[in-house]
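Single chain ahead, written as structure tokens, the form predicted alone.
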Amino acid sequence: MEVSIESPGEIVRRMTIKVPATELEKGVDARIVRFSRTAKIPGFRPGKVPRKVAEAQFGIQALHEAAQELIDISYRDALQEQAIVPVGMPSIEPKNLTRGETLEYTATIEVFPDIPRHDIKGKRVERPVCTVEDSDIDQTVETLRKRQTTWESTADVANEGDRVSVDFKGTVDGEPFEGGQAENYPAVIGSGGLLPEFESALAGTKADEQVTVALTFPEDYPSAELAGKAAEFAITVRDVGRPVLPEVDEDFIKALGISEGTSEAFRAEVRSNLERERDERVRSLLRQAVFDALLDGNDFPVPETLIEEEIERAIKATRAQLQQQGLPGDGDIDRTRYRDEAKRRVALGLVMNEFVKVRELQPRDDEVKAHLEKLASSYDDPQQVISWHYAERSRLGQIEALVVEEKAIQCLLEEAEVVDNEIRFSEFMNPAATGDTDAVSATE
């Protein structure tokens, strides 16, 4: 076997492989003999088909089968001989496939790139630090109360925060339209659940009152048939309800699962939950900051084979999600919309794999067990969840991968310049409300 290699791209290798004609002929002969013994040809007894007849009947098939087997074997041997680790399957192009002549073909493959950097030494990572204050607990308790709001009918006019139940009929150019009618439709004034003109008309109304609203749907309205159209709604107010929030008493507290039922136990539980949510968000943002720092300025070619595989996985997930929602999932999907994220995920995986390999990180049994126990603690039957993961190697392997990732992130953070960034709890947990989207960042 002869092997020559070209590098038409930074991570592309084209191997030209030649296999002696004798090896090809040997494989063809073996198959023709087999066909002569097993083929059923009219006029000949089973196992007594003459070689020439078998060759005339099955010669081309025997050639292709023998060539395919030699290509498979020689390709693997060539990889081993040249110490090449391919990314994905090769593109095989036969150059000469003739009996009595050297079998020649090219195998084009991608190889794994050299990673310039697989650490974040010298990078500055900001870590958010915040304390759960009594005011944060008060706000959470108020939110829990609002979730159990009841509504008390009133003869007074509707104000902001009141709930109105209405019947309405909408028309565009005098004609009703789909979705433009409803009965006993509930809406809270000031919540933003209705178009502004609707809310303005309902504010100050009473039960049994009728109003007419003229409005123009926004140009970006979800329904393309209505976007930008002028409409008129005839509205009848069925009921006006004032919000009644429950008292924070023993019954309220026990209904939330705190058996002790005291205010102290309730607030302690709320604080614990808020601190757990905070810690989870800190971990998530630090993880993202580490990933961003790993890729920042770390330029290398990303194998197209892996990008396409990642795109395919994303598309399959999208189709499955659409089907779960009862929507058609078999239509055409634009692959290009997934490309940037797929490329990033592949690049990040390559860098992380290199880091894990260099540092020789392995998941210990006790680490895997601890991770599983934490994961299972939120389920009704934690032991069943744990047993389910241990019952199949692939399931346990997913947990092991998560453990290794956590260890890698911790190692990377230990080598980075981590700077604590004081921030209020409410701002940290609700950055969209304050416009602060950079609670965590990584820079040089």
The other form holds:
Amino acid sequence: MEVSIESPGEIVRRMTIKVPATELEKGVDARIVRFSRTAKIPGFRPGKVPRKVAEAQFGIQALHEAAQELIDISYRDALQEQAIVPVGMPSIEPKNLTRGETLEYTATIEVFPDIPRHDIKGKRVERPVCTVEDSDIDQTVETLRKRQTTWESTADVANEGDRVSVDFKGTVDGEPFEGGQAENYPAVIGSGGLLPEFESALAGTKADEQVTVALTFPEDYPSAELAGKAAEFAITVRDVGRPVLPEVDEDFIKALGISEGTSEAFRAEVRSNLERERDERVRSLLRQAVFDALLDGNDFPVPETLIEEEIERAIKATRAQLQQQGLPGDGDIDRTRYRDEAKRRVALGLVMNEFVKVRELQPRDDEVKAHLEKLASSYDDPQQVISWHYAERSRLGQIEALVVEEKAIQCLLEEAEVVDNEIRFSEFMNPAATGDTDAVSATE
Amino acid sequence: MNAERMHQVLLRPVVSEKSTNAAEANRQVVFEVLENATKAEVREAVEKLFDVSVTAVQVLNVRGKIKRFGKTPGKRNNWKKAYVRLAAGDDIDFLGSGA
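Compare with the form predicted alone: the form predicted together with the partner chain:
Let's see the whole complex now, leading with the same chain.
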């Protein structure tokens, strides 16, 4: 076997491999003999096919099979000999495939790139810092109360925020249409649950009043048949309800699962919940920041093979998601849309791997266990979740990978220059309101 | 013999253990031929169609086998077989490519 290597690209290697004719012939020969021993050809008793006939019938196939086998073997040997670690499968092009001649082919593979930098020493990483204020707790309590709103019937006119129960009958061009009718339908004015024209027509009505509203469905209405159509709704108001928020008393608190029922215990519970949410978010933002810092100015070629794999995975996930939403998941999906994200992920994976390797980070058993317990604690039966993960190596491997990632991020953070950034809690948890990036949704 | 007849005389080559042996041992090729074909016709057809020279032709009639399908008796057609000996150096390759 002769091997010569070229590097047409920074991370692309092309090996030209030659295998002597005798080896090829040996493989072809063995196959033909085997064929003539087993084949059934009309005119010949089984196993009595003469070599000449067998060769004529089977020669080309035998040649290809033998070549395939030789290519497999020699390719693997060549990799070992040249100490190349390939990324994914090679693309193999036979150059000379003739009986009695040297078998020659090229195998093009990608190799892992050299990672120029795999730490974030001296890089600035911003860590958001914020405390949960009393006002934040007040706000959460308010939200909880709103969730338990009850409606009190009133004879007054309906205003913004009131709930009206209506019967309505919608027609397009005088014809009723599907989904255009309902009885005793509850609608909160100003909630945006119905078309705005519809809601505004309800404002100012009283119980037992009847109104007619003409409106045009918006162009982007989900039902294509109705989008852009003019429609008329005959509405009968059955009931107008004023919102009544429950008092924060013992019953209210107990209903939320806090057995003491005291205001102090309730507020403490809210606080700890908010703080947990905040910690989660800080963690994920930090993670994101570390990743950004790792890739910042860290240029290296990313193997196409891995990018393609990653794109494939992303598309698969998208399809599964679509199907779960009950949409057809088998439509065409534009691959290029996923490319940048996929490339980033692959690059990140490579850098992280390198870091883990260089630092020799290993998941310790107790760390894995602790992580698993934390993960399992949100399930009904934590013990079952834990043993499920321990039952199979690959499942445990996933947890270990998470642990290693966490350790790596810790390690990286220790070396980075971490800058604390004070921020108000409400702004921190609601970045959309302050025009912050949607960094979190992009990572998860 | 006209050209049309020449193309009709040879029906198909016989590829079997026996015919392969005959080819190897005696340089004979075996054909199924028309039942009313003569040795002379077979010789001429083989020589012209395959561009070889023939030294000898033997023919024989093969009796069709009697095959039953349940109660119904049936008989395969009789056919004529011709062994054609080629001159040294000539060969006909029925097997197609390869060897």
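Residue numbers count along the first chain shown, from 1. Think of the rigid core as the biggest set of C-alphas that the two forms share within 1.5 Å after superposition. Here the structure is a predicted model, which means the values were calculated and not measured.
- Here L372 does not count as shifted, since its C-alpha moves by less than 2 Å between these two forms after the core is aligned.
- Once both forms are fitted on their rigid core, the CA atom of Q181 lies 2 Å or more apart between these two forms.
- A displacement of 2 angstroms or greater separates the C-alpha positions of E219 between these two forms, with the rigid core held in common.
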